[in-house]
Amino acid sequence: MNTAVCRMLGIDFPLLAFSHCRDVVAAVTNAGGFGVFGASALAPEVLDRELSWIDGHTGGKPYGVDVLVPGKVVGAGMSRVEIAALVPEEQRTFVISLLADRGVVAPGAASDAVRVGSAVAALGSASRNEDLLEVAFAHPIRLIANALGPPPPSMLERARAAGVPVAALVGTRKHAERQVAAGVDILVAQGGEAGGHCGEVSTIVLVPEVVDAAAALAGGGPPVPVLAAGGIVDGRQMAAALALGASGVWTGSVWLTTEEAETPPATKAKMLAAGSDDTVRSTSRTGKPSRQLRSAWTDAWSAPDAPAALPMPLQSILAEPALRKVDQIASSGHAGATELSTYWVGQGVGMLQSVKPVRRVVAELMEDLAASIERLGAITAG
């Protein structure tokens, strides 16, 4: 295919995937696609072990990476133990309790697990994971997004200087302007059917209103290329896409469920059994709303007589070392635990309903898309 992103990122099919997993993010490569790899959780030697890995397994094909490089974040400039230490106790009591109701620990056993865990959690947010760009660009990637507001100057510059594109996620048309504002090169915009962070306004709106915002700032030249996200599990979903002006899909659910995937198998099983209304917006992981699989985790953090979630990062500081604990039990089968357990995952979860190996999803995407395509065809010819 020959799309605005197409040229831009050297690919012949314009299917980006966002995936945590490095497995993925190589095998969507190795296929045709564009795999991108989420680094906001690594620490920083962490990240570099695994971009040499996907470097070693793409044979130079083209990758990006996604870096979530916040604006603005509590505690700045602070250690990350002192950032643990900001968590309250109120809101560590609330996990504790959450955990041993479950019987997923003892009260004793879990207070230290939030405790000593939280010191660990807190990553790279402290320097607003600056130390992961510099990793980042010490490999050949081909594309750098962020995930959360306009990039800041520094990840412009060092992408300038690299010629590598920078992808900004956008949820609304207001969004979307501020970004082209900035200098991005690319806008996703995901609509809120999207897992992870999202916003409130479907694919099918948005997407044709930040195609327009980008046409409207474009002065008469190129606009800045968009794609779409929020939903897209599938070649029919892609060329709605395509016929609403997209220059091609950022997918992120659909990997979930492969083979490659490090989904933990408690929860892959929970996805692949759920319907597309077993998903819910809840700041209950990262204190920003954000998409999820629906469990006694997010239902918890919603009820009444909840505490309120912490700011970023504080709410991940409290929360990821816990859902690992959750995960790590519920794999043994353990009811309490897969009752807790979730994930990021977005409203196409219900059309997932087995596990696939990636170069599988990708083929089917291509077959289902030139499919799309011939019908529409068909329809305008008749």
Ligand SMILES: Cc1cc2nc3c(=O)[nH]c(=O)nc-3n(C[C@H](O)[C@H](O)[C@H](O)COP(=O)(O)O)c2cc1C
Given for the second form:
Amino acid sequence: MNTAVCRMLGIDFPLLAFSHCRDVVAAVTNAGGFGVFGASALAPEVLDRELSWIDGHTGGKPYGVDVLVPGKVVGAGMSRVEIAALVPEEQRTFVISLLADRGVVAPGAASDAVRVGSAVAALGSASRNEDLLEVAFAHPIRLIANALGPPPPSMLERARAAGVPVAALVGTRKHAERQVAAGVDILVAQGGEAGGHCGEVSTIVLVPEVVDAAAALAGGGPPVPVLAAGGIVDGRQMAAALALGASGVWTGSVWLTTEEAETPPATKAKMLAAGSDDTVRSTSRTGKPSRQLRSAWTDAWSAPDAPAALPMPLQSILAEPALRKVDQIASSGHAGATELSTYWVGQGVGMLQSVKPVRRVVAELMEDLAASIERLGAITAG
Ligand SMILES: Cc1cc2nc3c(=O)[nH]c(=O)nc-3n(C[C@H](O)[C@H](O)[C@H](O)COP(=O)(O)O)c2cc1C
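Switching from the form predicted alone: structure of the form predicted in complex with this ligand?
Below is the whole assembly, all chains and molecules, this chain first.
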């Protein structure tokens, strides 16, 4: 294939795969797609180790890195311990009773499930983001991506110096205009079906809107190319995205149930059993609306008597250790923990029916895309 994104990234098949799992990133790249490693929750030294592993397993084929740099966070400039101390007692007590009610911790426990001071406290710290960028650009990355607002100027400067394109996730036309003004090279138009942080506009509406906005801003020159994201798990949807004017697709959920994914086994099982209406946009994990499996955890936080979710990064500081404990206990079949367990996934989860190796998912996407284009050709031919 030959789209603007193919040319920019030096790839033949414009299938980008976001994953926090290095094995998935390398497997997608090796299968002819383009893996993008999610670095958001990692310490710089861990990112360095993971990227060295990817370098050693991709033989020079292209891959990218995504660092999530939120525009606004509470406690910027504070130490991790100071930030963690901002988590109010009301929300901590709420989490302890939520876990205790389902037998995940002892009733009334000052549980380590809500111990604070976690690594996520560093999310959004400017110095940590700079350290992550320093590490990322020390590796042969071919794309750097950012979610949750325009990329920081230093990301753009480093990327320009290294000749690496910058991608940014957008959920509205306005976001897209801001990102183009900031100087990004690729727009990822991510609809509200998507797993993770997302807006409310659906992919089928957002993609052509962003494609048109990019064309209008280009003033007759080549527009910033657009990748379609949100709900795309098969080749028919990829064909639809291309028909909407996208230069390729950016995917996340479809990789969570692959053999290579490190998704906790109980969560993988939940995803395979889930329908497309079993996800919810909830603030209960990070403080910003993010789409995930609906569970007793998300239901409890949306109940009328629940405390408000905290701003970033405080909700993550509270939720991540608790949900990690939930996942550990759910893996032994514990009923209460299984009810609570949740993970980011999009509405496409309803189409994920079995565990497959990454290379098979990529091959099926290629075959189904070709079949869809042929079917459309047959319609117009006759
Ligand atoms: C488990 C999970 C974690 C995600 N974390 C991030 C992240 O850290 N940074 C980011 O830019 N996007 C993140 N996303 C969003 C993806 O980059 C992508 O836009 C989204 O998965 C596309 O929609 P889909 O899930 O329907 O394929 C995440 C998505 C999932 C499913």
